[in-house]
Structures are given as structure tokens and as C-alpha cells.
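One chain comes next, on its own, written out as C-alpha cells in the form predicted on its own.
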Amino acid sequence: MVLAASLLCSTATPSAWGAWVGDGEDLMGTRVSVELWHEDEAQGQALVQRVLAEYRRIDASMSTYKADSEISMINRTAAFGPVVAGEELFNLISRSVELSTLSAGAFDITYESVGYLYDFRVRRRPSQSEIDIRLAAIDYRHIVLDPAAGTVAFAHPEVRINLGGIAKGYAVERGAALLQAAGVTHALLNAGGDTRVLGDRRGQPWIVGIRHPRAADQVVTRLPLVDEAISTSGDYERFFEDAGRRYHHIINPMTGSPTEGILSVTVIGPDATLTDGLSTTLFVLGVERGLEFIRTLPEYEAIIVDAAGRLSYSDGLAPPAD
């Protein structure tokens, strides 16, 4: 997932009876960050570098780019047998599935069986026969998950799988609920397109734009948060171009290739992990179905740009008939 909302608001000036305080750093091949309101300055500070900690955390477990994550160690072995992971781990990668199987496999972290041979550093994208090799190893049901032993098994040879679509929602998501822990009720927590609010900003919602997926420095719309999570998926950060096609990180799992027809989507609602795993679904169900899908999801919400730059809106933020 990638940034794609710009936080339009200042930092309050510290005063006697509290200060913001924040921090952020680069991880996640993306921008993480934390902004909260405590009344003792320290201990506030503490507590930014607590979450950007857990970030750290997240991050060298589930880093498919890091060879001694966990998650890279279940890449190289787990086609040979179920390994054992973390329990962390392990519920992620169920919560995967399960929006895996609720999707129809929209959402499948299986794509990096194709994956992970495009680099959007170096420009380097899979032949068409690359893809149709690896092509049957996309598929969530060639996880093989034993919820008692606590073990994951792959049934494909082939099979890599990457969170990529999901764990900065998750990290953002577990920076909160450390904070409210905490007796922090006024925060903002970021990872690239994904950001997860605590409570307001002292009387006023935070309020946060949606990048235009055309240009870096414009908004398409700006939406007031209150305790809530909104994750943005746009083909914009990652990718590069070749013979006029923008080749993007956002793959269809049904093709192997970019997702076309979409330029970003953008989804509100009370749980960051899950904002962030829809974002990616929508973005490959398209307009039509991914608001029909978000349907049946009554506690959120999207916003969705197709490639001819239109604006679509499920129901609770369509806006009102002229």
C-alpha cells in the first residue's frame, strides 16, 4: 500500500498543559508516523518512540524484502511442510484469508507467487510467460492453515505470499490501540495510505485529503475523521512505465499483471487493518463491484477514482442529488 492521503493540518504550539509531540521515520518502503496530544510532554515523547517501535516491529516480522523475517521464512519452507508461526503471524494471515474467501479472491496474498518478480526500482517486469508459469500458484486456498498446531503449510510448490496489502493497517492499527492503552485519546497515526485517528484534534475532526492520483500537490475531496481509519491504494507510488502501460504494485490475482481501470480507492471505517485490506480489494473488483461489494459492509465506506478520473462513492458519502 502506498501514500495517498495528505494530512491538511498544522501541528497545535505546545502550551503548559500539554503538548503534540511526534516523530516519524522511513520503514515499510513508505513514510511512518505518529502524532499525539499528551499532557506531559515526556511521557508523550516516550510514547511516540513506543509506537514507532512497534512499527519497527511489525515490520522486521512481516518484510518479505528482509530475508530473516518471519514471513520470509515461511516463503522458503513452508511448501515443504507446515511451519510454525508467531501467533501475531499466524491470526494476520488468517484475516487474510478470510477477506480472501469474502472477496471471492479479490484480496489474495498469494499474488507475490507473481509478484515479487517485478522491481519498480530497476523497471524490470515478468513476460507474459513468466506469469502463466507462476500463474497457478495465486491462489489463497493453497494456504493450508492449522489453527491448533499453529501452523502454516502451502499446498503449491510455487506459493509465496506478501501482506503488503494489509500490515500497515495492521501497524497503525496496534500503534492505537498502545496508545489507548495508554489514556492517549487525541492521536494520528500513519504508515504510506494508511492512517488510523484517535478521538479529534482538541475540538475539531482531523482533516485529511485524498490525494489526486494525477497530480501530488492537488486533493480530489477532503473528509472530517473522528476515531476512525482510512487506507487509500493508488497505482501512483510504485510503478513506472513502458510502451505507454503504467505497471504498478496493485496485481490482479487473476492475471498476474497491474489491475487497470482504477486509479485509486480509498476506504473509511472503524479498523485500519481491515480499511487497508479492502482498499487493495476494491481497487481490483473495480467501480461497479467494488461498491457493491462495500454493500455489504455496512460500517464502511469508499471513494473511488477510475481511470478516467470520476468519482464514485458507496452510499453513506455519495453525495447529495442536485
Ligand code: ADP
Contents of the next structure:
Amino acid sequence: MVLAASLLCSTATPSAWGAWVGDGEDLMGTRVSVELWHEDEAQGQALVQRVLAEYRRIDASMSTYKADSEISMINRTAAFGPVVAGEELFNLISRSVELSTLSAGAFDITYESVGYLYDFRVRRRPSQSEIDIRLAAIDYRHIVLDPAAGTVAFAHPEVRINLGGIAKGYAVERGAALLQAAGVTHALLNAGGDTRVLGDRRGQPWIVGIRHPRAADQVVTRLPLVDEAISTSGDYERFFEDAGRRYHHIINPMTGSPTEGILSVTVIGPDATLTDGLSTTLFVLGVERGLEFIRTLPEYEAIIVDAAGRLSYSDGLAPPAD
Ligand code: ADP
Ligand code: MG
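The form predicted together with this ligand, contrasted with the form predicted on its own above:
Full assembly next; the chain just shown is listed first.
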């Protein structure tokens, strides 16, 4: 979860020159919100509601928790043959597969083939034999995409996909695009660990804090952002502990078990869909390979907190002076 400086306290003071407006709700298993500046407060409020509706629309199509979502329908049927997917879902699956190729399978939405057996709310995890049976199904190359037909098929009977590592970033990116098209020049959009800012905070950069992975009320660092996206993945978002080990929600596709060695990864860059996907990717790659990987993407930077609490910064980010 990224802690953004909230401006909602100032919404009660409408002015003749514009106002900050905002709203939030519980969605996508987290808190989602939007704040924006608009010359006309009523129009601003209407745009806030349009963004929340956009989040809801994406969640309705892409949530594996909803049996009637498009992705659930694909998970039920794509192993039997090609299924037509809506263009938006098809495109996000395609982008996910591209990130799998780039990251040599560290990011892999078929992690869900084993991942669905974890339920962090009830401390449920698969046994090693349950993992072993399904591990071969985790492989993005089982996803067969036909762009001309717009279809998705799974080339292995046990494959399931889950866009949890990328869909929240996609949602805030879509929200930002909607606001930009409507002429909004100052906004902050958030969905759990994923934040997208448009412009600045009217004269100053947005200040976004990266929370301490083991203390929700502390930040490890603060970053000034203008027209940028920032995503943090943490082993504290969804987890339980068992016999001294933390079972959290980011799965190493090679083992079917939660990754070890990193507490949180933050990625900053122009596109929230990619910062979201990359934060999950670096979690799996680990500190060294993660920093090496982010170096190949010049517009993206990363801050990693490892198991010892040490911070590592990618080349483009100087550690803070204090
Ligand atoms: P957060 O939910 O903390 O913001 P992420 O963006 O890293 O963090 O998303 C974590 C989610 O990513 C998990 O809940 C799961 O749905 C999905 N996921 C887990 N492991 C992988 C993986 N190896 N590749 C792609 N997605 C994954
Ligand atoms: Mg992510």
C-alpha cells in the first residue's frame, strides 16, 4: 500500500476558481480512490464517479473472485479450446505474456494454476504434493492467443490465469486516461499498492510515501512525483505465518510457493500497468536480478527492501541524502 498525501480535507472549501474533489471505495480486494482538481466542482465530482465506475467495470471483467467475470469464464473453458475474449481482456493478457517473455517467466499469470489453492484469509496453502501435481501447468507458453480471432486457449488442462499482479495498475492507468481526455491536469488515482498521478499538486509535486514493510504507519522513503506511476508490491498485503515461515501472495512460478528474500518492491515509471507488473516481477527475480532487469528499461526505476530491511535503489535513483 502506498500512502499518498490526502487532499480530501480541502474538498469542503469550494472556491470560485476550482476545487479538489475525490472519493474512494473498497474494490479489487483493496481500497481504490481518486482525487482531482477541477475548475467546476460539480463536473469534477461527476468525473470522480466516472473513474470509480471504470474501476468497477474492470473489476467485474477481470476478477477471479467473481464467478460471472469474463476471466472466470475463460478459466472454466479455455482448456477445452479457443474462447473469444473481449478486446480489453485479450490485450491485458497479451501484455502479461509479453512481460513473461521479457522476464523469462518471473511474471506469469498462470501462477494461478497453483495459486488458486492459497487462501490467505483462512490460512490455507497447498501441500507439496498438490503443488507438484499442478506445477507443470504454470507456464505462460500454455496460453495460446489468436489476435485475428481474438481468442484465448490453454494448451494444458490444469491452466488457470489471474491478473492480480497487473490489473490494479491497469485500472488506475485507464482512470488517468479517462481524466486526461476530459481535460483534467491534476489528479491522483490509487488502487491498493498502485498509484498514478496526473500533473502535479498545483505548484508542488505529489509526495508519495513507500510504507515500511513491517510498520504500516511508517514510511521508508518519500518520493516527489509529477505525471508518473508508482507501484509497490509487499509480502504484507496478503499473508499468514506457519511454523516460522511467511506465506504471502507473490508466487515463484518455478516452485509454486511464495518467494523469499524480499519484503517490498516499488517501481516508478510512466505507465501504471507496467509499474504494477514490474513490481511483481522484481519480487520474483530477487534483488540482484531484479535490479539488472530494471536497468534494461530506461524509463523505470525501482526501490527494493530485502529481508534484512536493506534498501536497494536502481541506477536512476540516488538514495536520499539524510
Ligand atoms: P499488491 O497486490 O501487493 O499490490 P502485486 O501487484 O505484486 O501486489 O500483486 C500481487 C498479485 O499478483 C497476487 O495477489 C497474485 O494475484 C499475482 N501474482 C502472484 N505471483 C505472481 C507471478 N509470479 N506473476 C504474476 N502475477 C502474480
Ligand atoms: Mg504488481
